[in-house]
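Here you get one chain, nothing else, as structure tokens; it is the form predicted alone.
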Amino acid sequence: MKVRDHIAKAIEANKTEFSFEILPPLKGQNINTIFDNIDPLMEFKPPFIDVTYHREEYIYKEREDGLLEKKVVRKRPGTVGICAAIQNKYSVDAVPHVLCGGFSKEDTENFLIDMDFLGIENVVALRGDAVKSETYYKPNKNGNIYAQDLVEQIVALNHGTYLDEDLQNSAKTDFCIGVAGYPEKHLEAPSMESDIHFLKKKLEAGACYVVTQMFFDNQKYFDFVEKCRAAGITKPIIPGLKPLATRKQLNMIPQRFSVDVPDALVMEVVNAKDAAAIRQVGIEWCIQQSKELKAAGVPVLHYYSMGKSDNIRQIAAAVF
């Protein structure tokens, strides 16, 4: 079924829904290390998971000789089979998401092609970001650049048109596309008034609904839907919450994803006497943004699990 759809039901329903994204285990790891994660948050029947996809590292490892050489490394493959593993084992939607940044189209078309003979419908299309090699985003020489131009390929597979002009009678693709929306505004964008222009584009090329990065005051989320309307968006944008677990994410997530925290919340962590404190304090912000944002009647939550279930579970048993 496709989220686009999930998220109509919702609407009718007058209900908000409870869905969560997970990251494919480290190489060497196993199927079961998702599992482990995912089954204590079925009981909250959430109607897809997001699976993310990553791109491709570089590291330097020293030769007998003392030079350096340059190695090109995936740390977390798996997307294609853990969505297939999720829909099989859960009878749950998958979405993969597809990136830019790594890939050339024919890869994409490749991982498109995969996804649609899985029985996959839906799938989020992203820029990417920038490899800890690079200090800026650095686009596949024969790769979509930016997420317009990804969307704008699916969106040719749904209509039969593949990279090969000489294919006769192709098959179409029936994809849903969500794409992402900042409300404190990409971290690279000049402005948010240019960052909204751009997500308008993507959802005229074709894109179907909208989820948010991170943020930790409700304000910000709604104070960016307010805007988007005004700028003519009218489909469904989705906020995307994650609860802060650490110290040390007081000072990584404004850096890494140029979102803020609030000074309350950074009190609260700060005076937090140990680790287990500093996750329930997360917990709890989580599960008050959470409340208001469900009786504001958004009709998804999506949660940013990081791979670790527990806190999500605790977030989703107070909320639904």
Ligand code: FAD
The other form holds:
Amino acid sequence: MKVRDHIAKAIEANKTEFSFEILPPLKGQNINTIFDNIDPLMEFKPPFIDVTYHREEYIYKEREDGLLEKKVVRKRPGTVGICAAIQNKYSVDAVPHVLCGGFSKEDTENFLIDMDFLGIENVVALRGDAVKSETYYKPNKNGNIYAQDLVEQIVALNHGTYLDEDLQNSAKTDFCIGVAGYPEKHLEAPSMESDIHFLKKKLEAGACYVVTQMFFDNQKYFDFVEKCRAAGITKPIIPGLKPLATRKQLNMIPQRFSVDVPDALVMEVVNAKDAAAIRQVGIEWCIQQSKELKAAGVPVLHYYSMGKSDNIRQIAAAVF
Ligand code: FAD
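Following the display of the form predicted alone, present the structure of the form predicted in complex with the ligand.
Next comes the full complex, this chain leading.
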């Protein structure tokens, strides 16, 4: 089933659904590490589960002659395989994330064909970030530049238009497309207005819904939705939530994702006596956020599990 239909069903039933995002395991681990994290969350009946995509990284290995050798590695491969495994094992819709960065349009087309053959009906279309060793995002040669371009390519395939113009009477795919939105503005965007302008373009290109970047202050989400609606965006905007889990994240999250952590939460983390207490602070904060968003009538609450589900389970048990 399409995510847009899950959302429409939730709205009609005046219900808030639970969903979450997982990361593929690090290369060398097996798929049971994923199942072990999904199993405890299944009692909350997620209608869909997102699986992130991780692009290549460059690492430098010292050779015997002392020179450095640049190697391209992918530390978390397996997005498509995991999606197929999830659909098979749990009969839940799996939503792979698809990136512009690291892909030529040809790679993207082949990736989409694989997913279509596996019965995957939903994707989240993203630009992706710069590779870790580079300061700025660089699009691939012959690749999509922005998420909007990727949405356009997926929509073209949904109409049966492939890159090879000589292909006649080609099969049409039927993907429902989600895109990312940023309640505190994307870190590269010069202003909130321009970011919302381009978000609208992604939706006009054919995306069906928005999932937001994490936020720790619900007012940022409510203000963002209001601005989007004022700009003429009518499609659903699903809040993405991440429970803060470690002291290190207090500095890492604002820097990496360009989101604020409210002072009250900072002080609770600073005053917590140990790692377990910090994790509990993050859980309680996220429960309060979730309850307020649910009361406001959001159709889905989407949690970033970052590969560990114990805290998401506690939150879901308190909210759903
Ligand atoms: P875009 O929508 O392309 O926007 C990127 C920037 O360019 C913005 O500042 C925007 O305002 C601007 N812009 C957009 N269109 C134009 C245009 N036509 N002209 C000029 N400027 C423009 N990353 C991963 O690597 N893997 C994942 O699985 C993943 N999942 C994510 C899930 C969610 C819900 C979110 C919020 C983020 C996720 N990311 C993931 C991170 C994402 O790839 C980065 O935030 C990336 O920097 C931007 O992606 P985007 O799709 O929002 O980009």
